[in-house]
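In the block that follows, a single chain appears as structure tokens, in the form predicted alone.
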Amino acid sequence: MGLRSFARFLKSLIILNKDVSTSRGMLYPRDSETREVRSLDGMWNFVPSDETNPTQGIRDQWYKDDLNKVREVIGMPVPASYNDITTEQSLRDHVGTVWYDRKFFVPRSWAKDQRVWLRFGSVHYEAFVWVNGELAVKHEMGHLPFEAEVTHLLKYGSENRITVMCDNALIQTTVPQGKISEVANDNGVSIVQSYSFDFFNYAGIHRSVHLYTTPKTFIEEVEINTDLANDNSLGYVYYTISVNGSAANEADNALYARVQLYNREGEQVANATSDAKLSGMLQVEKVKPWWPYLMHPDPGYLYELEIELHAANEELLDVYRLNVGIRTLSWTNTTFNINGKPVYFRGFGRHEDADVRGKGLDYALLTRDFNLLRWIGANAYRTSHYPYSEESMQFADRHGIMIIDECPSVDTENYNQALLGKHKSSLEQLIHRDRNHPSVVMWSIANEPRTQQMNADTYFQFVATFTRSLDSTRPITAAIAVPSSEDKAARYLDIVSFNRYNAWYSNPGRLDMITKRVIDEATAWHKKCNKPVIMSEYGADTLEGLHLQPSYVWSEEYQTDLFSRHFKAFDALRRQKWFIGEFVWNFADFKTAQTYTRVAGNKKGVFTRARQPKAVAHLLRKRYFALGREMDQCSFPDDLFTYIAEPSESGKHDSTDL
């Protein structure tokens, strides 16, 4: 190597901690006297690109007329994603671009004093969007919102049009990481996705398009932080406003807003006037505190706080509503506490996956997850490996059920100051979505970063002091699969979580190999580290179906032995209190990439891709349930044991000797 390249080596190696642009707006879009939102979900038209010319659409702009005016469209439902909807291999496995189109009308009343904003909530990976053929927004990183101004590209009374390229192509600075090959087959080349990742990378409008009016002047930002005081009988809700003003007699105007709390029988239980810096504190007598599923008899209790933006004369600029839950967190090297109450996490790690629609928004699945987390006494799951739906996170509010939010940084290597960029780009814009949420109770940099190579100490330094200026409220953890021995990255963690498949990825088959190897593993990372220590992803695959007696690997008797083995390593972790928590690997079984190594999908589900349990369900809820009652006094539920036989006199036992 001669010694310009070298120096060019060297410089590669050094990371700078160079800042990142932030978020502005974001709010969801709700309706109220001074804002009105319109979907434009429903369905599409859809041209996907030449994979061996990607960039055609633009040099042709495609975006100045219609998509069947350039090609044969076929009709493509939003939100989805694309993959699965046709009977086409080339479609599912496409990389590249694709367009979508379609056609909208906006009333002429929207065109008096108010502004109209384009949102959209997620479009994986990347995202160009055009206005009647004008650029509208750009945006990278697929799971997470984006949104422009239209008001100036609107045409009102009239017809208008949308169109959409969204790009899936993934590489070594995109977050996450992949990289794109060509590979010679028998008709010529292939353009060809690799990724790490064991996931399907669905792509897509995978998320609701709305299209929503403000006032010229109106609320743009609303961050809440709450307390509690007086042995959790005293709430408080603390809040700070941002505006934006268009007009100019508007924006120079001495603003305030009115802030009003209501409870969930809609009575009013505070209110008060903001200082000139849009921010002030609400005090809430005999305040109700948001609690977790199965800690408390009512869960998940949430406010309605009411922000009227007022000019100086008392004119009503705005009007905007958002649901609150008032609790406290607070961590120790031994503990998590929410409400001062010590929290043992009992869940799993997740996927938005399902069947047809891939990645796609579905109100109906997502409400027979959360009716599967609390039937199986969950507390909580991580958003692995990237934010999930916003309208999930409102779930999650409302069900008390405390999330691990991750962001979309998985099997992260190779580190360098672009992909640096956009890890803590990622982490700014998620929290900033998702801050004002009780739900999420932890941040979560990464899931098996490369964190033994080179560079991983400074970069992960790096994105966690990040994180930090961005909310200390919350603790942040990071999923680590690789050994505490050489790990360069849990140092700057709050909670340790780690990930290990005894018994499968190692050993597999081996059942005598997990319970001893689970201790010792959760004590080194204790040990090394001094914090909490979290089992992050534990599993087997498992078929449906298949029963193998003695157990076998892929049976269902498998799963569920593998299951219990962990279960006597984690209740010897939790007499040493610094063990708070395990997740199982996964919820429901889901999609991959194609590999012999999987049938059909990852399927160490404890739930089928269809959401029926596997027999593990029914052993993982007496556990979680019976977790419940030892540590927050919960009740059973009455289907929770099933009728065998009635003991005698001499030997009668009940479900309390479980």
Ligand code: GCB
Contents of the next structure:
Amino acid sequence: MGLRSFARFLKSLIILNKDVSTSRGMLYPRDSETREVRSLDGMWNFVPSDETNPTQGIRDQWYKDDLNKVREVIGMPVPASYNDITTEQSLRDHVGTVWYDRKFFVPRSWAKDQRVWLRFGSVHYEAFVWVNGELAVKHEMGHLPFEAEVTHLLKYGSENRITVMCDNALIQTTVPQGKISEVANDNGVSIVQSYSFDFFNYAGIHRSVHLYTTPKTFIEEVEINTDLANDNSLGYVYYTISVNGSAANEADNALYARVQLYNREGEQVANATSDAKLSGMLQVEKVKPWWPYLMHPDPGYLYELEIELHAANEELLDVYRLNVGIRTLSWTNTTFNINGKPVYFRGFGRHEDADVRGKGLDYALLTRDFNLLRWIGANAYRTSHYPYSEESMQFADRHGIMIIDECPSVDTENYNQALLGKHKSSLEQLIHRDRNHPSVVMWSIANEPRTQQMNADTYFQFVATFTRSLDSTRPITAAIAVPSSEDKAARYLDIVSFNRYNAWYSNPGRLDMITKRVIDEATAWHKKCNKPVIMSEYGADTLEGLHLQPSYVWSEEYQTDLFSRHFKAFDALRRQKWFIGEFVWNFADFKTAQTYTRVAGNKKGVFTRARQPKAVAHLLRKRYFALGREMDQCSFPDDLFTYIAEPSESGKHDSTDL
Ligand code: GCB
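Other form of same protein, the form predicted together with the ligand, not the form predicted alone:
Every component of the complex follows; first up is the chain already shown.
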């Protein structure tokens, strides 16, 4: 790129920096005295488009009538990815648009004095939604919610139809990026989706669909910030409320909010009346701060904030409740602190992934996963490589699991203006959705971006500045795999995370080439950036049940030995103080695109895809609890150590040796 075109590139980035549309509303749907919520989850009708004619349904207006009148439909569960529900390869690998529809009733009572909203937890990747044949909303970006008011589109006291068109195509200006090509096959040509990221491009209506009502004038946004004082015995909850509705616009009708905070026992611990701008502060005596799991005997403490919106004449307009955790975050060039106490992350990279349902929300799986996280003594995970469900964020709040919240930018390359706009939009939507969760302690602005490339410097400067402008209370990171000597982006981060597969992708089988390399690479990052450093990925593919002694790649023994060599490096690094966390890749085995390097998917899980432990899980559990005890004096679970033999006086060997 010449100097002039570089200047042009820079100018266009500056212009685009102002160009990101801002999310509105989308509070998690909860019922209350003034709101009703109805789920549209269940069985929907489904039909894929022809891959060679993805826009036919739009041209032929399939949304104007029941889908079963235009094509033969099949049943499709919502929420779920559609890919693995049938036995057809053509649907598993389908590229382009698919259609869903279903009918539902809206009660007559909903016609009176209120508004009705239609909300999707996520549709991957792009969605068009019609209600009774009229376009209700369009949205681009997987893994993030969107909604629209549908009051005017509904038939009250009668049957309605909702139609969704979902497009899974990823190109160079989507987040994440992909490529679509036509390739010759035995019968002609086929459309092929390719992508460099290492997880299956599951698609469909991945999370719940809700209809909910609000009053005409209602609480549209709530923003919470918290603080602690006096040795953490006094808590502050700062709130800002935004209202949508005509009453808010009448000059003589100054609205106000009455705000009350309840503890876990349901006792009121603070209350306040807002100022005219609908903001204010609650002061909590003898506060119970939000602490991560194992950092305190009572982790994940949540209060309930009740917000009542009133008109000037005292009339109660709307009520909304949400959970609040009171905690502070701070960071330096060597530490990351929660409530003033340094944190060491013991975590995982994960995926939303399971047999049959793909990336579809599943409460049973979510509950099992959090039980496993607690069992193994982890205190954190990164939402690699996209935002996880809102329900999972609520679980993390309640269990005290710290979240590094990642936007859907993976393997970012070929930097261009359109991509930058969407990348920033993904962060805007993510931060808008997750800013009130105490569990969210860091934003990850990308995974393995190609930060050695031309323009990576300017691009990531813009992304980081934009992210900070939306939330300055949390640090920014990115998981980088480029060597520190070639990277151009880490200087814009607050915390440097790096991914590296020693003795796997580099020097496979060489367990003796791990410890020093990890120490050297982490040290190089700290020297270069003078920031805290995390190892955000390390691991080895491991086939459950494969045992080979001496350890050999793909065996359970190899995964165990490889982890142990990393632990040694981490302990040496911890002594240096600026090394603040270790994240295994991956929590569980997961599905990927088909390649000869993957056996039915990526097998780097500590747990199998069915969420059962591999041998290494027992080792990792002992380490994570040992770290918890060393740093935060947590107690050990009764079954952490298996009885082997009476310790002899000379060679005493018990849990205290860890
Ligand atoms: C990585 C990626 C992750 C892959 C992993 C692997 O560096 O961040 O998405 O799954 O390596 O196992 O290759």
